[in-house]
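This document opens with one chain alone, in structure tokens, the form predicted on its own.
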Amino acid sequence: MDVKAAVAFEAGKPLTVTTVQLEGPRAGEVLVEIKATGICHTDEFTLSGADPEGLFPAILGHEGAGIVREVGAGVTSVRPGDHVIPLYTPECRQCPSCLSRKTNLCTAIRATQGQGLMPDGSSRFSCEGKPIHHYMGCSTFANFTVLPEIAVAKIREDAPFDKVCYIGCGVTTGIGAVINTAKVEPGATAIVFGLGGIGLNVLQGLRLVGADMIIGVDLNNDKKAWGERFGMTHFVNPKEVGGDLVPYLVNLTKRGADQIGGADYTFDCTGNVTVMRQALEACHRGWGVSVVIGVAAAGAEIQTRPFQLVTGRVWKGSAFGGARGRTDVPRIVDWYMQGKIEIDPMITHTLPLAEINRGFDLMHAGQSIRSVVVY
């Protein structure tokens, strides 16, 4: 079948938005009509080049939302007019990482999807008889996409697919990072860096589970609004710190008798890895854990003192907010539809496919914390 997509045919260069070719669900399989899909940084991060495993031609995007419209044989967890959330994490819930309940990351089509193609060993699009690789095996920036079984969450039908779309990766990256990962009590205090669309959600989960003082930190101090809206309780500005930042925030963060200060908690959102080894060093001694949530470029590395961990610092890793997709999207669709959570103010744009380099572009302006596109 026909289907518009925005192709990524080289790295550094805009999508083309065009017709390619899409074949229908194999065994396993479903094919599903995206209604609407964000524009992620990873998306950026691949686009660029900077992606070691990026591979082109490719067709992006793995932040959707829309309906199932035919299935392969075999399938049987969803059906042809069920509303489901494509998942770049999926959940087989039968391979060993699965069965552990140790973690969200699923291996059972790990080594295909690293490669662009379907669990066969093969893709599902073309272009002028070429074939084109699908990506995080989503490939949302086409209004039809084929996902194994196991790669779609199903979710309620009276949620708005230009909403929920963003559940797909960032609200549930930076929530989940906060209830999975961090695992955060109430009367917590935490750190939160880079206030971008993963650090909004870190704040917003941040209030959910009732942590007490919630610093968001941020080099742009149109930042502070939109962080207060969503639970930070103090905004630091590293340039106008006047010196180290580490000192400055465990200071910030001595409370009543305890005079050593450092949070709780810490969440890196920026990918820099002189960040995460500052939200590393700015935790509590004895007991403070930092989740490192942004993505950083190939080859780059971290590093910190060996006293920082041994003195009980505790360095995290998070990735899809360690949740496992099949379960805990639907239930993250249900708390934003019981509002108790938002996502319609961080829905800063919305485009038609034409547009979508636009989208691109806000992105790097800093204009937008997401732009989605609505086929």
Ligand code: 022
Second form
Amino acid sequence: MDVKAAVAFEAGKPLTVTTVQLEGPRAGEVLVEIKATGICHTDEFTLSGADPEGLFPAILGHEGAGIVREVGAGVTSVRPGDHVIPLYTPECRQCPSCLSRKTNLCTAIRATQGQGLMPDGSSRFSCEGKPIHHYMGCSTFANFTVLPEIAVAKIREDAPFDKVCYIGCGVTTGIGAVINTAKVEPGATAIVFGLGGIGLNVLQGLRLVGADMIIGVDLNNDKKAWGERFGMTHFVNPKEVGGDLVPYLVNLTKRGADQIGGADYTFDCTGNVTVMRQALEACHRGWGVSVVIGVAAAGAEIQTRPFQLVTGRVWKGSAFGGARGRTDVPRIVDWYMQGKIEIDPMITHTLPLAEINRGFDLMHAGQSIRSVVVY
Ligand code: NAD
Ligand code: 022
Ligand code: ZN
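For comparison with the form predicted on its own, kindly provide the form predicted in complex with the ligand.
Next comes the full complex, this chain leading.
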């Protein structure tokens, strides 16, 4: 069938909005009509050419929502008409990782997904007879896409696509890092580094679980008002701290009879390795947990003194907020519909597919929290 897509033909060039061919779903696959998609940093990272694993041509996009239109042989968990969110981290419930209950990183289709292919090793997209790569198993920058059954979460039908698409990446990543990865308890102190589309969701996750002191750190003073809107209690701009940031934060979080400072939990939402070190060292000796969410440049390395870990700090990472997509994503959609979490104010721009490149420009200029394309 003919579908409308924004194609990444070459690294470093804008997307081309054009018509491409899509084959129907094979066994275990579903055809989904995408109704809305967010534009996220990883799409930009790949399009820029900075991602050494980036493949071209490709149909990017991994933060979508839509409706199942057709299912392939053997598909049992969804049917035509079901509303779904595509999952770049699938949940097969059968691989050793899913069965371990210790990780959300399902391995069922991992190898082919990384090669921009469907699990049978082929692509469903083509243009003038030449195959186009899938992206992160999702390719939501097209108004129809084909996904493995294990890579869709069925959601309630009254949820608005142009808002819940953000749950496909940013919302789940931020809230999940708090609940699943850090397991923050009520009354905790926390520091969030980087108040963008991810950090704001970490803030609202911390508010949701009842953290007491929620410090936001950002170089941009405009983020103070943004942070306060999602539960931040204190704002720190590193440029305005006289002296080193870490001792300043440790002092700010001093509590208890021994007056030892440091937060119970810290989160890097910048992807900057210097910030990752600051986040680790700003957490409390003995029990502080620091979660790396930001994705650093290819080849980057993190550093600290082993003393930081020997004295009981824990350095962790989180992918897709540690969420098991088919199980957890529908619950986050319910939280949104119940008013437990907010999404609408973070979607600062809504664009038609024809203007998708403007969404990338807004991201570069730091003018958006999230831009969403509606089909
Ligand atoms: P963003 O650009 O919207 O936000 C980043 C924020 O960090 C900005 O407000 C910026 O001013 C601030 N910042 C930059 N350098 C800083 C510094 N040195 N100190 C303090 N603040 C600083 O980006 P985003 O959409 O929020 O994404 C953040 C990161 O999360 C990216 O690296 C992205 O790739 C990653 N991410 C990871 C996952 C995952 O599953 N692990 C999922 C989604 C996104
Ligand atoms: C999403 N991300 C950043 C912005 N939006 C993002 C990027 C990478 C990951 C998660 C979120 C990630 C962390 C760990 C892995 N990935 C490896 C998972 C594994 O090996 O099992 C990751 C994922 C997908 C892809 C590449 C890396 C891909 O499909 N190409 C989840
Ligand atoms: Zn993303």
